[in-house]
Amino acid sequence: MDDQQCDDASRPDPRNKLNDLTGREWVYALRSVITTRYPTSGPEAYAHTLRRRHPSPKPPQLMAELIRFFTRRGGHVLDPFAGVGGTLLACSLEGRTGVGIELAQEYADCYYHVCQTLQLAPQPLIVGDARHLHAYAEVVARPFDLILTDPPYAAMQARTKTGEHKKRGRSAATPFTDSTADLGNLDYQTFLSELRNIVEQALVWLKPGGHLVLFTKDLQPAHDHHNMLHADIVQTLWSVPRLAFRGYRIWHDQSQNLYPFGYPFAFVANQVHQFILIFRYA
């Protein structure tokens, strides 16, 4: 690269409408797999040990890096799976506005009780169901830059845990919620089916242009299914009208401890990933 193109990295692109990254920043945020080690304690964790109650919570560092490159300073993002609101609290360290919607009433007191102790303004957090959108004046009151959102896994939290979680004593279930309306308590194909009901629904206030960021995790196999769930979410919103799909981020999170799952009979991996699909509505 040379003296002028450096130059030219390093500040804004004027043609830029997606972001305020410079040349350096866009082609840093390009990288395929975040790998990250974000504190648990001390005023860098942001409130873990209460977001910690939510049994997947989202460091707000990782959720506001995903802000920063789909949103410019200002914009608006809808999370339809708020959980203890990662997403917001990026919002409000970034600059951008965010509205959540979250089924369980004791993460959204977790989330504004996260705002209290972290003495940020909360953004609104709905406690609702995100099949309703259309219901809440919140999303209906703004098209969003952005939805970026961390959906159930399935039932991969309601199922009872075997192998080295059991001999460790944690064999039980950790479901998000035990109501029958969480698309965490559904089965594989229901959870799909809802997924994309509920996507459909999310991009009629989506701006032209902008993008659907989704998290999720692989189960394990079995017997009669691959139970890739980062490809057959990619299937099945793959036929949604104007919905591109762009690639995915791997998002290493060093801080998974290891088990000796299937020591010392078969390979069983330990997934410390979670794939971050990425879609563009035209």
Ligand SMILES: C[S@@+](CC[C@H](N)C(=O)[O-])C[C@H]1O[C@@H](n2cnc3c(N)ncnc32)[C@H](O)[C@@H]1O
Given for the second form:
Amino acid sequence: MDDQQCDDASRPDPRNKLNDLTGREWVYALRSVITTRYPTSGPEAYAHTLRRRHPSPKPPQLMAELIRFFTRRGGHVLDPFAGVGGTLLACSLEGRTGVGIELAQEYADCYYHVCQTLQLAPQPLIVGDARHLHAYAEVVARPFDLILTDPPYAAMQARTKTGEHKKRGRSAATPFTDSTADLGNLDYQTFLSELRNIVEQALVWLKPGGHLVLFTKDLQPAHDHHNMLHADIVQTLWSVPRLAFRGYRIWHDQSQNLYPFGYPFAFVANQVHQFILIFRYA
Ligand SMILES: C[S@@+](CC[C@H](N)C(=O)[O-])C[C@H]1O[C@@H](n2cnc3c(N)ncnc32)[C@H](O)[C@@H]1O
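Rather than the form predicted alone that you just supplied, could I have the structure of the form predicted together with this ligand?
Entire complex below, previous chain first.
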């Protein structure tokens, strides 16, 4: 960081009420692409071998980076689509408190098993339905500084796989659950409107000035729609009162395999990235 930009970039600025970062750490956290290759074994894997029973677990280190930017030590974080607890594990690692909601008992059980294995104090992960957030005492108890969540990518997981995956005998769908309450089992438009309803409910417990940080991934384009889910989510949440879209970061996961989709006839992208959409609540 240029020293003229900040008197002492190695210390937190007393005007900074958002996080505990120094000026230098703040600048580093603004890069629009986060490139990672997290280990899948050893202590830095945070029990990945257990968490991988979920089709899409988020690395706790990645969630920790976001939590460090959008909260201060002791901050309070909500994840309405908690899975096996990437967000909640990061809360424990970073000295924040968290509350998660997850539809599937098996993922919640896995989270508690992971906490035991890592000797981390668990955060409450409630087995329930994010469409009824107001029904959970842990959610309504006090306001949150951050909603950090990773909802289903519309029905991406519930689709039977085609092309290269099929050729390799991996065509089976991998839905998160078989439940009709699972947002991953809804058609595209219903998914978007249910997601909006859940976000509007969750905002009731977000502090003014707090952030909503939401992961998503695009689907492959189809003849009738571009399927840029990240753009459709921004559009859907655009008119939510007091919620402002502040931009996105891209998570480039270098551990993703590359497949010869379309070879040698047509371009079909290997999606090795996800979008991290950032909104601020006024
Ligand atoms: C992309 S995954 C989240 C993974 C999580 N970030 C992790 O680290 O494990 C989305 C999760 O949302 C859950 N889910 C889907 N619909 C839900 C609903 N109505 N209420 C609560 N959870 C739901 C799914 O079971 C799935 O585990």
